[in-house]
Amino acid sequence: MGWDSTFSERAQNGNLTVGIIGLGYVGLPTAIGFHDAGFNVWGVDISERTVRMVLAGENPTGDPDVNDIIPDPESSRWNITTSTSEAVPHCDVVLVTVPTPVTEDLKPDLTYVIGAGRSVFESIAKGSRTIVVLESTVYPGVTAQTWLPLVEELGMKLGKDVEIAYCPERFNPGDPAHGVRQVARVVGCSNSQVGEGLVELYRRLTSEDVRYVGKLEVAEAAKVIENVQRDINIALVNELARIFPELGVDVEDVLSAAATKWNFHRYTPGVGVGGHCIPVDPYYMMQRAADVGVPAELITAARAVNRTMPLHVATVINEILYKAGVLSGSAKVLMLGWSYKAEVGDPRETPAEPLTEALLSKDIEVYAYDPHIDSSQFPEEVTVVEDITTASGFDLAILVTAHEKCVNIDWDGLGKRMRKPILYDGRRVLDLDLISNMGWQVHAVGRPQ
């Protein structure tokens, strides 16, 4: 049915269908959060093996607050199918959450936005006032600049056979008290009356706040600069983490000094920034700025920073392996987690690979352990550590995730069976006096050797 002068109580009633495009982080928990709020859900997927998974109960994804909350399979209100066009004619509202990476080159690549328009508005049948909400992170104006000349071409009309909308997801993988259902969110819409619908629809699934903000582009540049401000941030305590070893100082023990005062923001230095938010909606910003003739300079300049955070820890360690009496060509290191996030086995953007091309390229040889990522996700010049009890012969260990079975491991036993027991806590998470009184040599990301 779509939009009608009904559909704000169809929506609190939840007597609507709801569909989800992409059935990845984002979307799967999605699917689930509208069926547990009472929706019926049609989830697409073009990949097999997720679709298979997700009506086997099984979880595709990394993140392990989805585990065990698939819904059965022989709900009446759960279908998943590999097939848009099967599943969009049922849906009052169809959400995609696809995803939108950077080229090689560091350019926004919409194949997936455009893609995943395509397949819904051909889907769509005409009068039907479907409404079709982009919730991927884009730079403002990508909602109108990609989906209005599909429906343009397909024949259709903005208002009778469609609405279009954006509503940016904002959920925290990993993090059980930032999921779907606990997160505010904004609502985009050029048409006011669809937009305070879709209020009235995400209310049912979050038990925060959801308002209308008026255009498209309003709730397009809320979500990518929630981003951009992190990156910021997140990039000033890594340059501080590496200015003030040169002065004898640790970054920590500034840090910790500084959060003293009431309105000092207190973030952690580490390896890199990884996932898929904070190392790509940055250049989608930037790409936007450019556009408009508007240099985004201090933007770009954290993006700078962040994304050579791993190649100065690779010079740090290299450094520390030398003084240490380790000659290149013969050195190994243990890298404890890959995924790019504590307790999630998401290994997209992680800092871990441009750590590990650095060390490559230094000849240093690099094995990694990780008790969320299946062997299978390590790049091929990575050899795996399955079990981290018999891992030895080692001469440095690098914390590169706080994982729990990573920061608790047996660093008395790890350090035994190292050839040269060398710490290097890339998350400042380790209680380092601990593990040093255990004869380890430690180190750490912003401070001094």
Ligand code: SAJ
Second form
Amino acid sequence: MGWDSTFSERAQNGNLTVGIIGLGYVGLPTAIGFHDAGFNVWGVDISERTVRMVLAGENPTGDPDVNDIIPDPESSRWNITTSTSEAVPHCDVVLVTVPTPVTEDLKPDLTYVIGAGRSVFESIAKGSRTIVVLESTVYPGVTAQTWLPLVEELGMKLGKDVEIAYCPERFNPGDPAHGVRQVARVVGCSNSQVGEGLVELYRRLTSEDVRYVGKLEVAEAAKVIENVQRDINIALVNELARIFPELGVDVEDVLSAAATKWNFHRYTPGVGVGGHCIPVDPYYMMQRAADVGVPAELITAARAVNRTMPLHVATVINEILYKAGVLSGSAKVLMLGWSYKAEVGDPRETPAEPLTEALLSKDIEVYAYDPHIDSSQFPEEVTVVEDITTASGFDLAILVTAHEKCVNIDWDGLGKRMRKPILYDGRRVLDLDLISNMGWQVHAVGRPQ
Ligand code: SAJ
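Rather than the form predicted alone that you just supplied, could I have the structure of the form predicted in complex with this ligand?
Full complex below, order starting with the chain above.
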């Protein structure tokens, strides 16, 4: 039994069964959150490994915040399966939290959204008005464009057999302060009563603001532009990080000075912008603008700045090695960190990859140390360093990811084991004066040579 006049009341008293399709970074914490809020939960993932791990109480995601909070499989309210068709008939609401990556040619890849939608709709009982909510990040129009044809193809009717809504996930991996129970949500739905009913449901999940914002496209667009804005802001400081060193000025000094102004938003330049959100979502907005023939020049230009940051850094590093007298073809560079973000074990869209490709193209050997990333997740052309305390023989060390275990290392000891103690701080988090006093030659993104 999905939507009916008692839905809001059932949501308020936890008397609903919530299905979650996709138990990854977003889906698993969401399933756990609704279980902890007192709901019956059916979690579905196509991966046998994921289902097996979750049922064993183990965390299949790379997000440490999910450790030790997985419910006991004996709980009658916690049902985990690989079968959508088994789960959906039990559910009043089904949340779809599947990946929405971009293709090789940087176009939105909606195959998971379409596949999950189809398997959910096929499993819904006619007349149940089961509510299906897409949470994955898409561009405005996708939910209606992909799911409504599936509903019609199956001979189902919106408002009779099924209801469709959009509620973007705003989950920040590796940031316990912004987990699924602590972030504000917006709900888009063509049926305002269903939208308001979902607001009641999500209010049981998160302590922050939850509001109905109108039709699907409004909520879809809000999520995309949240990340587009972030990409543009980071691109600005990355562009400044290329300009100011040429003026003999450290960009970090400039940004810190500017940040004394009450409405200046401080961002940090780096080797690049990774992850499954920020470097991906702008392509959705660009696609949609192109569909309607309106240029998206700023969004496109910002994406290009961030996308080429690793190449810029590789060029600078090559110059540093050349000036240090390292013979071409003999240089060895140690990357400290591989993941796209500190304290998270996630290599998706990591700038370390294009940086590696650029360094290899300059005949520079690449080694990498990242305690959050399993050695099998590194590309084969990278030599994995398992133990930083014995690593030796490198001509330059570059901080790629500001993991605590890559920042707080024995710099003095490493310096003594380097062939050349040259450091490049790719995240502007290190105390370069302190490290320089240990005998390192120090450089950093946005800092004059
Ligand atoms: N980065 C910079 N400079 C910055 C901030 C980030 O270079 O000033 C780089 C990071 O190193 C990383 C990439 O950008 O490679 C993305 O970093 P992020 O902090 O935005 O982390 P994400 O990708 O996990 O973004 C998530 C997003 N959350 C959701 O989509 C639900 C994003 O919307 C959040 O704004 C962001 O977390 C956050 O607030 O930290």
